[in-house]
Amino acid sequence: MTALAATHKTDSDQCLLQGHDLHCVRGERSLFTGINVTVNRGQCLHIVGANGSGKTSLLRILCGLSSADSGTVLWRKQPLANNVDFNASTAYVGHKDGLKNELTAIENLRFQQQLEGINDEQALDDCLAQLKILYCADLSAQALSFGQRRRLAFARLLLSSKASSKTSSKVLWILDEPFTGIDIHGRALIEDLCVQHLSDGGAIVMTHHQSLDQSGLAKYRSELNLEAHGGNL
C-alpha cells in the first residue's frame, strides 16, 4: 500500500503534529495501513472516506485517546505519548458532545473553566453569545436540541481556546464531524470560528462527509481519502 502524505509547504518550525506509517486494525480487519499526515499552522486536515473506513480511528489516533498498531505520532518533534504540552494545546470534540446533563449551559461552562484554573464570568457570556445560544444559559443540557448541544460544545471549545495566560494555547483543534446535526446558520457560525482560528496560526483536524471546496475553509484544507488510499476497505 502506497503511503499518503498530506502537507502544505511551509517553514519546518511551523510543523504541529505528524504521523508516520499509521497503521489501524480493528478485529480483523486492516482499516489503513502506510498513512502518514503532516499537519502545520493554518492548515486544515480534511480526513473523508467511507463509513467504517476508519476516520474516527484515525482522529483518535492522532490526539492520543487510542495506539495506532504500527507507526508513531509526533507532536512538534516529540512523541505523543505523555506529552504535557500536546495535552495543554490540543482540543478534541467528538461524535459525543460530553456535555454534562444535570448541569445548565453555562455551569458546564463555568465546569470547564475551573479544569482550566480561570474564572471570568463574561466570557462565558460572550461565548453563548457568540454561538448564538445565550438564550440556553439557564437551561439544562439534557434540556437543548441536539444542535443546541452541538453549539454548547463548540462554545465550550471556543471558552478554552481564548483561556488566560495560565493555561497554554489550544494550538490544534481535532473535530469529529462538527456539522452534523447543525443547521445552516450554525454550521455558518462554526465554520466561522474555524477560520478565525487558522488565520490565527492555528491548526484543525476535522472529518466531515461532504466536500469542503464551496466552503471558507477552502484555501487552508489538505485532503487524506481514506476510502482510496486505506487498508482492506
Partner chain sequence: MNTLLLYFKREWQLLFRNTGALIQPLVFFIIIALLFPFSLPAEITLLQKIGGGIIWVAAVLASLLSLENMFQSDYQDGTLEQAIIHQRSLEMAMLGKVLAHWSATGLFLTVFSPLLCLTFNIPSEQIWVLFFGLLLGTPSLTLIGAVGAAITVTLRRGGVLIAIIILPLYIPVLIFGAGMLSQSAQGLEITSQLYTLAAIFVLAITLAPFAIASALRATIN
Given for the second form:
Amino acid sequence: MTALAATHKTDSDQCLLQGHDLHCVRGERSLFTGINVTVNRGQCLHIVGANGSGKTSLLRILCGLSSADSGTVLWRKQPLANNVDFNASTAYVGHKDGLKNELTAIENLRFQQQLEGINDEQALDDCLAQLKILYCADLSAQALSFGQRRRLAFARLLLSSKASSKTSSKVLWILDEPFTGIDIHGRALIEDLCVQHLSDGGAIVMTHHQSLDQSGLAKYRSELNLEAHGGNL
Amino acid sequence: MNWSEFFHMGGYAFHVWSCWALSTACLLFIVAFAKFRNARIKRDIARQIQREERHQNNS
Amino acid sequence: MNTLLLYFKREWQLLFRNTGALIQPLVFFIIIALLFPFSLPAEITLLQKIGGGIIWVAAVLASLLSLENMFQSDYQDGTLEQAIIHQRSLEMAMLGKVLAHWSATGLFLTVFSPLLCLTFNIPSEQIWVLFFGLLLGTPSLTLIGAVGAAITVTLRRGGVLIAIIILPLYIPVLIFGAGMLSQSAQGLEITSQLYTLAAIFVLAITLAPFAIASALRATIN
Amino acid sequence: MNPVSIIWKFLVTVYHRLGSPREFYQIAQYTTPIFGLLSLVLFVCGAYLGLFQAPADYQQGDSFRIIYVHVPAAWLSLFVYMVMATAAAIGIIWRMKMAFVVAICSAPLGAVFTALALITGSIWGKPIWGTWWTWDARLTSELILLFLYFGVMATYHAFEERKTAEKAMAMLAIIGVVIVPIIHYSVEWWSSLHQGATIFAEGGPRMPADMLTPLILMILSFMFFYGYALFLSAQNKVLLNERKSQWVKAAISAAEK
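Okay, that's the form predicted alone, but what's the structure of the form predicted together with its partner chain?
Once more the chain from above appears, this time first in line as the rest of the complex follows.
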C-alpha cells in the first residue's frame, strides 16, 4: 500500500507539463492541430519545424503567454491559468532578452534577485562569471553586443534557478531559439548549463532549428516535429 | 383634418419631418448596407471556392 | 507588497537614467497652460475665471501624452513577458509601475500648478482647492489611462487610439476637479466634490490593476 | 423532471446552439425575417398612431411628435451598450466565439442609434430651447456615449489578429459599463451648475395613453429592428470569420446551385 502510494507520488512528481490536443490558429491559418506533449523531469523537449510552422506559438502556449484555440495545458496536473506554482517554477528566455537598456548588467540581474526576496551580491558575480561576461558587469545593457545580451539573459535564467532553492526551484526552463546570436564557446557553455540542469532533475522545452544529435543534450532530448501536425491551410 | 394641415404639423413641419425622415433613412441604410455586404461576402467566398476547384483540377 | 515597492523603485531608477522623459510631461503641461493667454482677450478677470479649468485641461493632456510610453518599452525589450510569466501578482507589479509613473507626472504637475495659478492671478484660497483637486484627481487619471495604455501596448502607433478611448473616461474627473473650482469661487461648499474625487480614486485604484493585468495578458500573445 | 430543470435544460441547449457559429448561422436564417417583419409592422402601427391619432401636446404642439423617433433611439443607444458589454463579458469569461461577434456587430448599430438620438434631440431642441445645441445633461451623456462607441470600434479595427482585437474590444466595453453611470452622474451634476433641471420630461407615466401607446410601439419596433440588424450583420461576420471552414463552403455552394 505504501509502496503503491510512493510510486504514484513519484509518477505525478515526474510529470511537469502536459499539453492535450493543442490547436492553434494564427490569422487565417491553422498552424498545428492535435498536439499532445508531456514534459517529465530530466527531459528536454525539442520542438522542430520549418519557419512559420508555429514553434514559437507552441512555446508561448506552453508557457501560458498565449492561449490555445482548443486543448488544455496542465502544470503538475493543474490548469495553467493563474497558477502561482507555475509562475514560481518556470524560467523563460524568449526572442526578446527581457533586459532594461538603461540598467547595467549587474543591475538587471539584481532586480531579478530582489523579486525573489534574496540579497546576495556574490551570486550575481558567479552567474556572470559562469557565462564569462563578468567584465560586462558595470556596462549598461545598451552597450552590450547581441551575443553578450543573450549571455546576460542566460545569466539571469541561471540566477533564478540557483537562488530559488530557498523558495521554490525553477524546475522548468523554456527557451526560444537559445543559440541564436551566440558563438561556439557560448553555445558550449549554455549546453553544459542545460545538461547540468537536466541531470539535476530539471526539464527544458526549447525550439531550435537544427538537430541536437551532435550536442550533449542528445541523450535527454525527445523531439516534436510540428510539420507532422501541420494544419490545413 | 386635411392632408396639407397634416404635413404642416402645426408649423413644426421641418423639425418633425426631418427627424422622421432621417430616422427612417438611417434604419434603411443599415439594412441596405448589411444586405449589400452579405452579397459581396458570398460572392467572394464563391470565387474562392472556384479558385480552389481550378487549382485542384490543375494539380 | 514587496513586488509593488520593487517595481516602483525600478521605475524611478529607469526614470533617473532618462531625465528627458522625466521632465517632458511637466514642460508640456506648462507650455499648454501658458498658450491659453495668447489666444484669449487680454482681460485679467477672464483668466482668473477660467485659469483653473485651463490648468485642468493641461494636466489631462500632459498625463495623456505620457501614457503611450508607460508599457511600450517594457513590451519591446521583453521585460513585460518576463513579468507575465514570473510574477505571482502581475496586478501588484503593474500597480507599482503605474504609481511610479504618476509620481513622475501627476505629482510633478500638482506641485508646479500653484506657480501657474500665480501667472493667472488666481486667488490664494482657490490655489489650494486646485492643488488638492489635482492631488486627488491625477492618480485617477493615470490609473484609468494605464488601462488604455495596456490595451494598446502591442500597437505600433497606439497614441491616437489611447486618446480616443481614454478621453471620454476622463470626463468625470475633469468635471468634479474643475467644478470644484467654480463652486469655491462662488463661495460654496466643496467637500462633496472632494469626496466624489476620492471615491473615484478608490474605485480606480482597486479596479484598474486587475483591468491592466488582464488587458496585458490578453493582448500580449 | 420538474419544470425548472426542463427550462434550464432548454436554456442550456439554446446557449450551446447559439454558441456555435454554424448553428447560429442556420438558426439566424429563420429568425432574421421574423424580427424584420415584426419591426416593420410595429413601425407602421406606431407611426400611424403617433403621427395621425395622437393629439398634439398642449405646450409643444405638433413638435412633440419627434419623441416617437428620439426616445426609441435614445433608449436603444443605452440598451445596445448593455447588450454589447454583456456579450463582451460572456465572450471573455466563457470564451464564446459568438459572444464576441454579437458585441462587435452591436457597436456600429449602437453608434447609429446614439447619433440618431443626438441629431433628433438637437432638431427638437431648436423650437423648444431656441437653439440647436445646449449642454443639457441628457444630450451631453449621449455625446460621450457616442465617443465610447467610437472607442470600441476603433480598438477592434486597430488590431490585426482577430482574437486579440476581440479581447481588447471586449475589455474596453466592460470598462465602459463601469464608467457610464459615473459619467452620467457627473454630467448631471455639472449641467445643474449651468442651468435648472431639464426643460421637458420625456416619456414618463404622466403621458396620456393615446400618446404613450405609439411610443411603446415605436420602442418595440426599434428593439426588433436592432435584433434584425444584429442578425444580419452577425451572419456577415460569421461568414467572414469562418470563410475557410467546410460548412461555409458547403452552404455557399448549395446557395449557388
